[in-house]
Each structure stands twice: as C-alpha cells, then as structure tokens.
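Below sits a lone chain in structure tokens, taken as the form predicted on its own.
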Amino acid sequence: MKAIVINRFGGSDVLELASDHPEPTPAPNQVLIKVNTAGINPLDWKICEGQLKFLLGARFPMILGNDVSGEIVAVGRDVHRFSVGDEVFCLVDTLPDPSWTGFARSGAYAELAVTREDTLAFKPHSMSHREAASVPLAALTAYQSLVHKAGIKPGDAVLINGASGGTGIFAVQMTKALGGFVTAVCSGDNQAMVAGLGADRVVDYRAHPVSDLDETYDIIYDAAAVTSFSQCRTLLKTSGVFISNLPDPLGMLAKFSYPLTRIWGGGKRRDFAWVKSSGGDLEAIRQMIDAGKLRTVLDRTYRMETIRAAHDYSRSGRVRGKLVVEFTDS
C-alpha cells in the first residue's frame, strides 16, 4: 500500500511516500479502514520532529497522521458495533490496548489504517470524508477540555484564545451549543470568520492582549497555548478554570495536587488538554454536527505527493481552520 513514512526524525524533508509499505492486519478488537482522507495537525509535525519520542518511541519506518475518515474493509473477531462497509471517522490509535498515558499511536497517512473499535464513530451524514477527516483530534481536544475538564454549564462565560485555529473553531461552536457565552480571541484578519461561528464577542489580540481584558470568566481555554495561569488568574471568577493546550510543569503538578491549586489560586484551578481517542466522545460530536450545531472550516486540501508542503504550511502559523490530505481519487 501507499503510505507517508519517516525513517528518522526531522523536518518536512524526512517525509517519504512509500509505494509498497506492508498492509496492517487488525487485531481482534480492531478494524481495518480504507482511508479516504486524513487530517493534518500540528501534532503530526511535532511527532515528525521527535518532540514526542519519549511517549511514542522511535521505531522506524513510522507512519504519521492521527485523523481518519474512510470505510471499514475488515473487522477483528471481537468487533461487534461496526461492520465491513461502514463509513467511520476517528482519532486513530494503532495500539491494540490503550497506552498507560492514553496517548494514541498514529498511522493515518496511508491507504489503509488499523484502529480499535472503541475509537470509532460513524461518519456524520452531513459531512464529506474530506470534512469529517478534519474533525477528530481538534474537536475531541476541545470537547474533552470543555466538558470533562472544565465542566462547562449553560450560562458560563468562556474566553477562547486562538479561536481561529484548528481546535479553537470547534471550541467556539461547542461552547455555544452547550449554552455558554463566548469571547473569542484571534487576529483581526480572522474576526469575521470567528464571528460567523457564533462567537458573542470577538477580540483582536493585537489591539487588546488577553491579559488586558476587563471581564471575568468561568472558563479560559487557551487553545493557542500562548498565555499562562498566572497571566490570566485575575480574569477568572472565584471558581474558574484555566486550560491550556500545552502543559507546563506547574500545570502538571496542579493536575495531581488540586488542593494546593485551590490555595494558590483562591479556588481557581488550572489544567491542560490531554486528548484521548474516544468513540463515545466522538459520537457526541457527531450528533452536534448532524444537528447543525458544529461545522468544520477547511483551509487547504493536499494530495499525498504534496505532504511536505502541507507540513510546512502547518508550521507557518497562518492556517485558518483545518488541513487534510486525500488518499483516494474520489
């Protein structure tokens, strides 16, 4: 099968298109997916550079990619909820058993990919494969941060920093779907797009830095990972929570020592996003999509042969929404 692989860590120049990579075989609790489209995320080039080798190891050749939309072509003997021919999407985890960290093993940049049944959801009826492939990682990160970590409630005031990025576009819409009031922070160039996603207030960070805002919030979600708890603490309400997409040492300590967090922050707390493959969460996201409460924003679509350009563009910081790479001619 064709697959995009790396044989060493590095920049986009280490990405290679292999035409005869061995096809994966599903374990009893896995399915084999014919990949129509794969999503492209900053996580992919961070793995490529070796930034996560302490979690994922360094076994080569390595297939990158985390988001998949496609059709099931084979199922393991212990798979019961899905069948051959089902159209599905997921955050791929090629490990038969979840890792102790919960971190998924990538493998989406290929014509065929394996993943566990518990990572799957049916593809939204209202989306093409191209659109669906742009959803899992970013939407799961936003959903798990807002719902599981922050415990968002109707009426909550939520500040989303990085609202025009891959995760931010979903965080804005989810907050509205769950009854929150959204203040969205992005560049002036992206304000119209973010307002169109339903944000109640849009702030240009160049004109109004987050730390200078004069309101308080129940939740501050820094999807851009450019601020800190200490910078934003005065913007949090008494029992507010600050979540960043990038863990810091104090944030990781606070996650495991919540009583100390209450002392330091006066009841305010901090956490960080740590996305996990979850078919259940993805099903909740699918329902939002098919109910018309959630949509994706596609920036660019690439072919396998142009994956290096895709990674270069993702690194540029100029992406508005999501990037995908197609593995079929349909």
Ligand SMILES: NC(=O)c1ccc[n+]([C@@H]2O[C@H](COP(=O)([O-])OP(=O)(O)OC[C@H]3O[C@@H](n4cnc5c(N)ncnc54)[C@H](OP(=O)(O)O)[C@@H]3O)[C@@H](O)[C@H]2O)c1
Second form
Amino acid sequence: MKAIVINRFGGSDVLELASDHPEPTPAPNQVLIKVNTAGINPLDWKICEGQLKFLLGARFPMILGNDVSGEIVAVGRDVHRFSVGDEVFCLVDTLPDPSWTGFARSGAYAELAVTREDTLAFKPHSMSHREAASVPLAALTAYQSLVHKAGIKPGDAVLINGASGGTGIFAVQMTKALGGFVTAVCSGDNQAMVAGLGADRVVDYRAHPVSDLDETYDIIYDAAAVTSFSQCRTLLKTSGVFISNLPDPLGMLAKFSYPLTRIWGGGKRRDFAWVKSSGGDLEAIRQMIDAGKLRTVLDRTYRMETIRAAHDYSRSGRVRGKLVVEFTDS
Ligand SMILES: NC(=O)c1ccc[n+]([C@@H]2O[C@H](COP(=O)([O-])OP(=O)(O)OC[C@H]3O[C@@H](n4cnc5c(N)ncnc54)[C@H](OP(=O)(O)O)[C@@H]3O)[C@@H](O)[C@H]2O)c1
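Now that we've seen the form predicted on its own, could you pull up the form predicted in complex with the named molecule?
What follows is the whole complex; the chain from before opens it.
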C-alpha cells in the first residue's frame, strides 16, 4: 500500500511516500480502515522531529498521523459494534492494547490503517470524509479538557486562547454548545472567522495581551499553549481552572500536589491536556456535529505527494482551523 513513512527523525525532508509498504493486519479487537482522508496535527511534525521519542520509542519505518476518516474493510473476530462497509472516523491507535500513558500510536498517513474498536465512532452524516478527518484529535482534546478536566457548566465564563487553531475552533463551539460564555483570543486577521464560530467576545492578542484582560473566568483554556498559570492566575475566579495544551514539568507537579496547592493557592487549580483516543467521547462529538452545533474549518487540503508542504505550514503556527491529506481520488 501507499504510505507516508519516516526512516529517521528530522524535519519535513525525512517524510517519504512509500508505494509498497506492507499492509497492516487487524488484531482480534481491531478493524482495518480504507483511509479516505487523514487529518494533520502539530503532533505529527513533533513526532517526526523525534520530540516524543521518550514516550513513543523509535521504530522505523514509522507511519505518522492519528486522524482518519474512511471505510471499514475488515474486522477482527472480537469486533461486534462495527462491520465491513461502515463509514467511521477516529483518533487512530494502532496498538492492540492502550499504552499505560494513554498515548496513541500513529499510523493514519496510509491507504490502510488499523485501530481498536474502542477508538471508533460513525462518521457524522453531515460531513464529508475530508471534513470528518479534521475532527478527532483536536476536537477530543478540546472536549476532554473542557468536559472531563474543567467540568464545564452552563453559565461558565471561559477564555479560549488560540481560538483560531485546530483545537481552538472546536473549543469555542463546544463551550457555546455546553452553555458557556466565550471570550476567544486570536490574531486580528482571524477575528471574523472566530466570531462566526459563536464566540461572545473576540480579542486580538496583539492589541490586547491576555494578561491585560479586565474580566475573570471560571475556565482558561490555553489551546495555543503560549501562556502560563502564573500569568493567568489573576484572571481566574476563586475556584477557576487553567488548562494548557502543553504539559510542563512544574504544571504536572502542581497538578498532582493539588490538595496542597489548593490550600496555598486559594482553590485555583491548573491542569493540562493529554488527549486519549475514545470512541465514546468521539460519539458525543459526532452528536454535536450532526445536531449542527459543531463544524470544522478547513484551511488547506493536501495530496500524499505534498505532505512535506503540509508539515511546513503546520509548523509555521499560522494554520486557520485544520489541515488534511487525501488518500483516495474519489
Ligand atoms: N496535550 C495534548 O493532548 C494536545 C492535543 C492537541 C494539541 N496539543 C498542542 O497544542 C498546541 C496547539 O495545537 P493546535 O492543533 O490547536 O495547533 P494549530 O492548529 O497549529 O494552532 C495554530 C494557531 O495558534 C494560534 N497562535 C499562534 N501564536 C499565538 C499566540 N501567541 N496567541 C494566541 N494564539 C496563537 C494561531 O492563531 P493566530 O494566527 O490567530 O495567532 C493559529 O491559528 C500544539 O502545540 C499542539 O501540539 C496538545
């Protein structure tokens, strides 16, 4: 099969299009998906550069990519909820058993990909494969951060930094769908797009730095991961929570010593996103999509042959919404 592989860590020049990569075989609890479109995330070029080798190891050739929309073409003997011919989307985890870290193993940049049944959801009826492939990792990150980590409630005041990026566009819409009041932060060029997603207030961080804002929030979700708990602390309400998309060692220490930091910190807490592949969470996201409460914003669509340009653009940090790469001609 055709697959985009790397044989060593490095920049986008190490990405190669292999035409005869061995096809994967599904384990008993896995399905084999004919990939229509794969989504692209910053995680992909970070893995490509070797930034996560301490978590994921270094096995070459390695197929990158975690987001897929496509059709099931084979199922393992223990798969019961999905069948051949089903159109599905997911955050691919090619490991037969979830890793202890919860970190998924990639494998989406290929004509065929395997993943466990528990990672799958049916593709939204209202989306094309191209649109659906842009959803899983970014939307799951936003959903798990807002719902599971922050415990968002109707009426919460929520600040979303990086609102125009992959996770930000979903975080803005989910907060609205869950009854929150959104202050969205992005560059001036993206203000209109973010307002169109339903944000109640949109702030250009170049004109008004986040630390200068004059409101307080129940939740600050830094999807762009460019601020810190200490910079945002005064913007949090007494029992507010700050969630960054990038875990940092100090943040991890503070999170796990929360009973102590709660006493010293007056109830404000910090946490970090750690996206996990979950068919259950993705089904909740699918329902929001098919109910018309969540849509994607596709910035650019690539072909397999132009994947290096896709990684370079993602690395620029200026993507508006999402990028995808198509693996079929239809
Ligand atoms: N821990 C996890 O589980 C997890 C999961 C997903 C993502 N992440 C990480 O989270 C980060 C964001 O991911 P993503 O998919 O949303 O990335 P992305 O789609 O590449 O986000 C790009 C956006 O970042 C915005 N941005 C850049 N500098 C900014 C600044 N100083 N202030 C505010 N916004 C700024 C840009 O908006 P403007 O052009 O409008 O400035 C652009 O729209 C990445 O580092 C990614 O690896 C972590």
